[in-house]
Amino acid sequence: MKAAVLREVGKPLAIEEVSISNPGPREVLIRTVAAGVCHSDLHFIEGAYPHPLPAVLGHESAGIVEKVGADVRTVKPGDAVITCLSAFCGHCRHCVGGRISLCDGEETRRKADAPPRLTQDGGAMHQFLNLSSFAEMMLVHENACVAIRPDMPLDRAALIGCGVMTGVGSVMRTSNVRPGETVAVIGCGGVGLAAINGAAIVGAGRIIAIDMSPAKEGLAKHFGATDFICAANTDPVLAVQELTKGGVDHSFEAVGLKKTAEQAFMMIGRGGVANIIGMIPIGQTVEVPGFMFLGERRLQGSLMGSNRFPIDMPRLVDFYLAGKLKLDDLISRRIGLAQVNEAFTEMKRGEIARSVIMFDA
């Protein structure tokens, strides 16, 4: 199958033939149909994460089940499924405690004196993330997949995957924004989005919506914010304190920078919660003034949403197939595996919500 491989940090991924393993127990064979191309692999290509190399990058993707080994009983051949990189074991504490998006159990990996699931002319292949989309199959646990109606259009499935799942999840599961409350969110790309969006499902009084570009105002108000701020030339800690009179209940940082880290945190009112949704490259520090923690303010950090993805991720297309959840916008273009390069390069400028590659283009 053809897979876009990183090979070495900072150099453009290589579309290679790679070779997927059959099935094993639990595992399951996915087609895969589309797969987002998300800021998270961004970060390993230009190293701000580490990963072992050579390895199938891709972990935002939706497909089709064609095969299934033994003992699984969540998914058959046929089934539209997402795909999540919350891989969890089901039975660590983490899991029987209700907080899956934490598992870091090993069962969901094959061992390491298994075959590997990914080989290319019989050496080891790294799987990404639990899964490895930016490939025609992916060879994934049961558990790093849900099967959704039949009805949901994949190409938008994808992006629930990850973005839409962390934007939404951070909302609804880590910060559980109420009705009436209000809300900021720094950064719109596909991420900040979707938390402006789960903000409007929920119920917000108000959303401010915060970035760089003027240009995403419009946008951003179409997917629910009430207010915008263009952090170009405005002070955003100052701008949200005057609208609120006071700070905001909740905040969310979706672009992964100490400076907004910290701007989310000072524009929180008394009581109020920050949540870093992105990224922070490994290394850095966020520091805010001490004295604040008196406010009973918090600052926390959400791994995917906090998501309990068997059952969110069908809830979200429910969402999206009732009107509520809007996809359609978040995607720029459609894109082959051979354009993911060329997505990057857009990503890094600023100028798009979500590429999607689809694997029949």
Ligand SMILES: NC(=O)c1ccc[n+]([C@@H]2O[C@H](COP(=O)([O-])OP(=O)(O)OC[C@H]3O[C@@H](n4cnc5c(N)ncnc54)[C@H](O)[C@@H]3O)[C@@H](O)[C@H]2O)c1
Second form
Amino acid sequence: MKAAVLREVGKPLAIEEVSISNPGPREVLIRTVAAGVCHSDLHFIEGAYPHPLPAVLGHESAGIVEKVGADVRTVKPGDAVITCLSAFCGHCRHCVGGRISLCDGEETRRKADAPPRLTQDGGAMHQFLNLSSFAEMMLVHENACVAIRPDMPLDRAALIGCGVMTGVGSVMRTSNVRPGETVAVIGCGGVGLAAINGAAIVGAGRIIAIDMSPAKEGLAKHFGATDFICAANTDPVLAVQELTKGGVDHSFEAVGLKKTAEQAFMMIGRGGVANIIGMIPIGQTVEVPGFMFLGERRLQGSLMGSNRFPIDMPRLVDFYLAGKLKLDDLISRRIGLAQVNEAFTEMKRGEIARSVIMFDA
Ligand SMILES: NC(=O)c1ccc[n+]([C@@H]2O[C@H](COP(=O)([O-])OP(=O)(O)OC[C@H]3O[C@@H](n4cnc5c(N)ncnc54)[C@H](O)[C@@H]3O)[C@@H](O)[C@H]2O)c1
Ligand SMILES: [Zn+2]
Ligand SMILES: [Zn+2]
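So the form predicted alone is up there; where is the form predicted together with the ligand?
Full complex below, order starting with the chain above.
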């Protein structure tokens, strides 16, 4: 099968032939239909986060089940599925405690001495974030995908696989935004726009979107923002403090920079919560004034929207089909696998929402 391979940090992905194994007892072989291009892939390409190489990247996808292992119970051949990198074991303290997205159980991966899921000319090819979606087929653990209703278009379903689950989940699950509360979202890419959309769905009051690119204003407002601040020419902290007379109840950082993480904290009011979604490069620290904790302000991480994806993703599909989740407008362009590097170039310009790779293209 064809797959986009990262061989060396800082180099473009190469489209290569890669072999995929047969499903083990609890594994599912999926024909990839669509894969979104998320900024997290770019962090690994640029080396801000390490990964063993060579690796097939991609982690935001939807497809059709081709084949399942003997013990698989939740999906069957022919099912439409969304994948999720939050593969969960089901019985560790995080899973049993209801926080499956924090599971770090090893058993959803193949053992080190077992044949790898992906190979090339007999050598190992590393699987990325339990998925490796930039490939015509994926071989994943049963607990890394969920079946969805067959009337859901799979290009839009793919976006739910990471960016939309992450953004909407950060609002609904991590920070538990209540109707009428105020929200600020820094970064209006795929993740930030989904957070804005999630805030609108839960009935947040003022929803303030912030981006460096003025091109994002129209998009952000379309997704539900009530206000837009262009951070290229306005101090977003001062602007948010002024608009809300003292700071928002919830802020969401969806960029991945020290500076924007610190801004996220500085723009919440007393009793507010700053949620850091962006992947801040390893080695960097985030600094905030200590006295501000006296106002019961909180600074917390949000991983994959604190999802319980087997129930959350089908609900997000229902939201889309009911017209509440604006996935049509999240797709800026549909491309073939061979154009994957162009999608990263576009992403760096900060003007588009999401590129989606279509595998029949
Ligand atoms: N925590 C998680 O589980 C999780 C999941 C998915 C993605 N992420 C991370 O979330 C971040 C956003 O991902 P994405 O795919 O939406 O990225 P993206 O590249 O599509 O969007 C980022 C946006 O931030 C804007 N931006 C850049 N610098 C800014 C600044 N100083 N102030 C305001 N806006 C600025 C850009 O113009 C762009 O619109 C990335 O760091 C990604 O790795 C985290
Ligand atoms: Zn992602
Ligand atoms: Zn677990």
